[in-house]
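A single chain comes next, written as structure tokens; it is the form predicted on its own.
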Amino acid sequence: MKTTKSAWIIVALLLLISLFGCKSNDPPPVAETEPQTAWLFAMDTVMQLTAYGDNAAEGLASAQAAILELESLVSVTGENSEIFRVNSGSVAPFAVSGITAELLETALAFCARTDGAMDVSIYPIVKAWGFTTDAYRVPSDAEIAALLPLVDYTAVDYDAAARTVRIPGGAQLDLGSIAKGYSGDLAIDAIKSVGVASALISLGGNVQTLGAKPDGSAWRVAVQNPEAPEDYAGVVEVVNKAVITSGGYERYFVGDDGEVYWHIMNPATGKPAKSGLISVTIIGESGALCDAMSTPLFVMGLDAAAGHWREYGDFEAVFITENHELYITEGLEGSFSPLGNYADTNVTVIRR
């Protein structure tokens, strides 16, 4: 079986086009100083954190510690993590720490909000496809059918008052669909807490910004071209926002049958989501929200995703379809520009 994946083609790609430009209504600039930058490897990805101004180094150190602490608590493979121990079933109900409890409660709320298009109990399915070990395989329909009853977020017994978790036998939790975005929120809060007003962090495919660039202009964050991940499909200008993308190009393999199988699973079928979308980028104030929304909207498909945006209105989005179409929600008019192979593509604006 031939295996392929983007392997985060170029951390530099997602480390953005943070280019020029200042508008008259941009936030006031912070003091011009040399940026402080920190690198770390966590949550199976290379991360870069950059901050400007006084106390930047202190803020970055705190941000790194916050990310690593969260990983130690919710990793599905770390044998000392709380989620690993919940999944082992050795203690039930299992008492979790405040951070894990908050993240799990938030994740379950998004599972309900998306009617299960996001499901924190999808781990047995993801594991069956080999995406947890890189030992890729196409499970049989019978194997998938046997595992699907375990995929049911409503069966997770979480007691908010006692902060305990109990799951059915054989079920396993994975908070990967929201943990990286949540860690970005923790990192931004840590950097902000020491008085830093301008920062940019790239957590693999997740980008989060604090304030504006030091010169007062907006950050320009690239959106990868899902058909050629070494290129860009567009750029979005943001201030104090998270920009998070889910795409089939991020991790996939080619089966012996010649089919491409990516890691974004449809919880209803136990198979890679085929919705007509190949990339979903969410822009909003919360990294946890953006991370939690990018995957289920990919699963839903364009029409349902647009309906979800109209219903909730707490994020903006860029959708790219398998037919090379570009859609943006109306809040991005004037701040999104197509690039590269999409430069001449008509951009359709989704309105309320």
Second form
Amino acid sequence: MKTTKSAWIIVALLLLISLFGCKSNDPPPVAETEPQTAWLFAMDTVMQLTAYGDNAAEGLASAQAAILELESLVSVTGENSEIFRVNSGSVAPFAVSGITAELLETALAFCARTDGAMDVSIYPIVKAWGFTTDAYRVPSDAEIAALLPLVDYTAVDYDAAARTVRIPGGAQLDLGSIAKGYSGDLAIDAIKSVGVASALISLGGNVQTLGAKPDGSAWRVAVQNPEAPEDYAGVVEVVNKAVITSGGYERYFVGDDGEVYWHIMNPATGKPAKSGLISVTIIGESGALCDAMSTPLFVMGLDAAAGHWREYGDFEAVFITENHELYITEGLEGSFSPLGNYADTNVTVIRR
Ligand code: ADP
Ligand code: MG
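Rather than the form predicted on its own that you just supplied, could I have the structure of the form predicted together with adenosine-5'-diphosphate?
All chains and molecules follow, beginning with the one already shown.
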């Protein structure tokens, strides 16, 4: 059994750096602004934050503080986190902070919107497979069947007025599908609040941007090749948007049976989601929305994901299938280009 997550994160960062570094044809910036960069390890991944212009260092410092605070509140493994205490069941109903409350409320709305393809009560299943603890194993069908009744976001009793949470005995919450994107929103807000107009943060390969590049051009953000994550499948040009991917390659292990088991679970089966998709990238204004949507759309598969996009229309998406097919939603026409092994792949545009 093996995992290659950290290696891919480093490769993804190098890819990003090399993409942003391709400046030979760019005009020189009008006003020379030295970027400030901060690195941190949080939420089990390497994060790189870059901001340009006056007050950039101050903005990065408060962005880092915001990410670390959120992690301390919602980590499933940190014994002092609010989610850990909710999951331990020792205090019920449990009063949560305003930040945790907002994240949980947002997350529950996305669970409902995706009809449970995203389910924040998935943790007993995630734990049984050894994800988050790195003790990977394939649970038996009987073990999964015994845990599945605990997976039901509709049984999470969240009282918005009192800001309290109560979950059924044995149930456990996991905000891992949305927390990183939400932390990116907090980080971008912190950077913006000191007057910075241009920034890019990469939270383990999930990219969120503030404004445009300092020279006014769009950011070019790589989408990793899920079959060879050291390479790209494409690049998308964005201004003031998040570009967030859920991929089977991001965290997985190979079982003794030779099968690949990844960390994106189908809440209906309690097993890794095998929908035909191997990578889903969501592009939109809110990091929380993009992160939240990438996971259930991966679970749903291409047709249902396209239907969800048509119904809600508040994001754009790049889908890559196990058959090496590339699909984009129509809002990305003109801003997405396939690259590398996908350069000659036909890009199918999903229309309304
Ligand atoms: P990453 O965290 O690698 O960027 P995702 O945003 O797709 O990837 O989140 C995956 C994490 O979300 C898993 O590690 C697990 O903790 C949790 N998770 C897995 N499947 C689901 C699901 N169907 N609904 C909600 N959370 C999930
Ligand atoms: Mg996600």
